[in-house]
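Given as structure tokens, the chain that follows is alone and in the form predicted alone.
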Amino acid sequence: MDLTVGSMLAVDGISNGAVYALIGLATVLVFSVTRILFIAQGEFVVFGAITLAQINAGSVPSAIYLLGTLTLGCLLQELWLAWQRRRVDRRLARELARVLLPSSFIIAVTVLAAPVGLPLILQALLSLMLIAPMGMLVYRLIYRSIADASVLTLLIVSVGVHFALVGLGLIFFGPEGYRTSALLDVSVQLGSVPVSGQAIVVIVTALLLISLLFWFSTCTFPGMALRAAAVNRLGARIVGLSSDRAGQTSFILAAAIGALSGILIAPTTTLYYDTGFLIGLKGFVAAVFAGLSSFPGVMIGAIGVGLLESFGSFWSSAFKDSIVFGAVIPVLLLRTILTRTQEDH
């Protein structure tokens, strides 16, 4: 290997990073502050990036269905839940509005907005504004009435929810491959090692999108809802904060940092129903690395896990997953060394 190739690989493994920070992103924001470890977080990817594909070639997205089947689940719940109480109040009407009105608005925009060939980011808006929502009523309808579980328990629900969505994405979207055009047809030379303007969109747009949720979190009352529900649900539900609400929070952020994701590599690479597992899991080994505690140690261990991938690629490209995943031994037995033992509640 001579430096133009190990600076190929260099620039290959950061743009793959800045993705993988993007879910690690995603995976501790809703840990934090729901203490869920999301598993169906790549799924949010696959999503997202199949929407697009799907409005880039002038049809209206499957995504809609996908959407209307998720909004009827928990309007049916939220009537089940009154039926319970044996009670009609402006409560459930309230609840039933929350859930429908948005998702009708959504889907009667896309129905109208998707044949009609827009421009590229618009398209990409559409796809966002699609996926969004299905984060919150996925927490609605799986994990509203289980907040308070153990963390176990919330784990085996992510697992079983990971699978439904796959099916989910199977039946709506089907098992053929979508693929996007670029988002930016360029490239630059930086001495002898040419960089795709792809490359350029996706590592500006993470650093963009960091910022962004940065300044949600420090500067604006709902993030600092946020915070406050993810240091301490108890103190936030003293003080008039709803950690309901914060967990829906984290699930519509979660759900759309996942279908930008998607958005952003689905130009790379060719997405099925099911590739979401994968990468999804490499978001979390970067999670897992910052001890699903410390964004900026998300930051630096999604490039660690891209340039892991990319230099194991170029190395033994059959083995290049198994290098990545294997990683986490060290990491977690360091790890385990120096931090000390605390007593879980």
Contents of the next structure:
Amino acid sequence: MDLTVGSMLAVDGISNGAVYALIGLATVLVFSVTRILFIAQGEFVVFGAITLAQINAGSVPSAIYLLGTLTLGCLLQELWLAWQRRRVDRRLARELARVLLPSSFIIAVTVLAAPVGLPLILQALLSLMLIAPMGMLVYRLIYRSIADASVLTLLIVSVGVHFALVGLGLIFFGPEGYRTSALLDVSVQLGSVPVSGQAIVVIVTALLLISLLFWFSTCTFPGMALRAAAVNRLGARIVGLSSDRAGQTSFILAAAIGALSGILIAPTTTLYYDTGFLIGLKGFVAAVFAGLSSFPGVMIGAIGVGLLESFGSFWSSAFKDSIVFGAVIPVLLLRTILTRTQEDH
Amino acid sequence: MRHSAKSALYATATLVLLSGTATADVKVGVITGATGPGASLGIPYKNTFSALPATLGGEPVTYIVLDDATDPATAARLARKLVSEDHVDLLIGSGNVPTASAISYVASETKTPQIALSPLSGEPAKNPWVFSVSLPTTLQLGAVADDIKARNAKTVGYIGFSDGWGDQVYAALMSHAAAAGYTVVTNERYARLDTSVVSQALKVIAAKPDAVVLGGSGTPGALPHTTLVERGYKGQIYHSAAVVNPDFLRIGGKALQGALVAAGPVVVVSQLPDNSPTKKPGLDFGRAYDAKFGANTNNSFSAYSWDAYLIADRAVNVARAKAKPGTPEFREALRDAMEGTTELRGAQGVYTMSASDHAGSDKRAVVLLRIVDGAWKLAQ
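Output block for the form predicted in complex with the partner chain, input the form predicted alone:
What follows is the entire complex, opening with the chain shown before.
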């Protein structure tokens, strides 16, 4: 291996790492607010990418059916809850509206706008708008009623959600892969190494988003409310912060970040309905490197995972995933030795 | 209460239906991976069975089509269920090597003939109940090796799946190396769901091979090709038959221009010369399949299911003279009849089985395709 090949590998590793950083970011966000280890995070990546690819190809994306299915589930859930309460009241009307209005609005916009050949940036925005509400719907449908369960229960439920979403993905998107045309068809020469515009977009977006989330969670009121709900659910509720609202917000953000990652990688690779799990797992590994708590830590961990993967597959391609996941063990050992905090739940 | 009454009703209805048809029919159990990682092959394999005639070898036939989710354990369980509960006379499936070989154990244990839809390397002497209809990897790579030799290429790079398929293509590539006079300089692997193969491509390019052979399948097979082209590789790139589907062309796009693919003849059936033995069966298959699923939906994978049907069709016709469907004697006779298949012209090849050869295809089962402007063209 010479310097050129080495730096090409590094560029590839860093741009993959940036995507893992985004996923890890969402994982940390969701975990710190709701204590849910959201295994299905990778699914939103796939949904975002395939949706963009379908809009890109000029067809109405299948994601509207997925959104419709989840919305229908939530509506039935609300009706069921009202039936249990034995009353039809304003609360029911309010909840129904909260579920139905955004979804139906977005579906309507998509059906009208998707086939007319929007500019690429609007196509990406449309995909983002389609996927983001799914996070909220998944939270309402699955997690809201068990929000106080133990971390282990929530984890196992997440595994179930992952399988359910992959299954729905196969039904709505089919078994074949999708790919979009490049967002930015330029290439910059860095020394002797060509760096694609795509890689730069991915890295810059990841950096921006991480700084934004860091700022959001430390300097703004909604961000602090999210953190308050994370630190102490009961305490947050006593001072009038809804942990339910916090959970929904974190899931919307997670789905949006997932979809954004999908949009970013869709032009460089082929995505299948079940690609999400492996990407999600690598993002999760990055989050574990950061102890599931620090946003900048995730970035460093994710770049580490990306580099490990790209150099690992150069030296021994058959074992690259074993190398990446094997690295979790020494990192966890190191963390146990270095940190002495007790988990409190 | 209402629910259980309803299911009781369904159960009764099913029983009536089953007992009404179970007496004389030939029963064929079909297992494919219509979901799970093998779904993109499993679905076309499965589809053929709803486009088949209502008789098999002159007997009325029932196909029981099940989905193994590309999971060997599920495949074995379904095979066992088909044999013990449905008393099938023949098992067909499954569409990839691990699931098909899981079924083959059940087939040999219960003495039920099986036609696998993927290459099985099991020896007929050890397991005489298992046949396979597919293009053996050594035949595919034989066509590739001939072309490499004709181009006088000396070094060959390899990137394949990090699974049994990748191993199989690599082994086949190596088996022709001495005769065709090339050396294989890299053995790089990637996984079906990998989002980047840049590292592997860089390693291959650094080794400067005259040609590259790719051992992927379906649409994931396009990723190393596009990456190699993106990174400036100019040599000839070869694929195996496992990539032959329209989505591969869609995903690979312009980057695939000029690639050579060793494949069964059915994809280019209209371009075959009229004296080609596979032309008429191929056109028959295309008509039957398209009539069911719409114009131009027929494909390379579904054609193997069709050939399995042709082999079974002939064998049932022979076996029904000896025993009644549903009996062990019939299954035995069916197995013997299938082993006696001689010069059977199918859509994807000409089959001649024997006690030592249960795949039965020869060089007529493989053609070299060139990808030109996003379409398959018969090379040469």
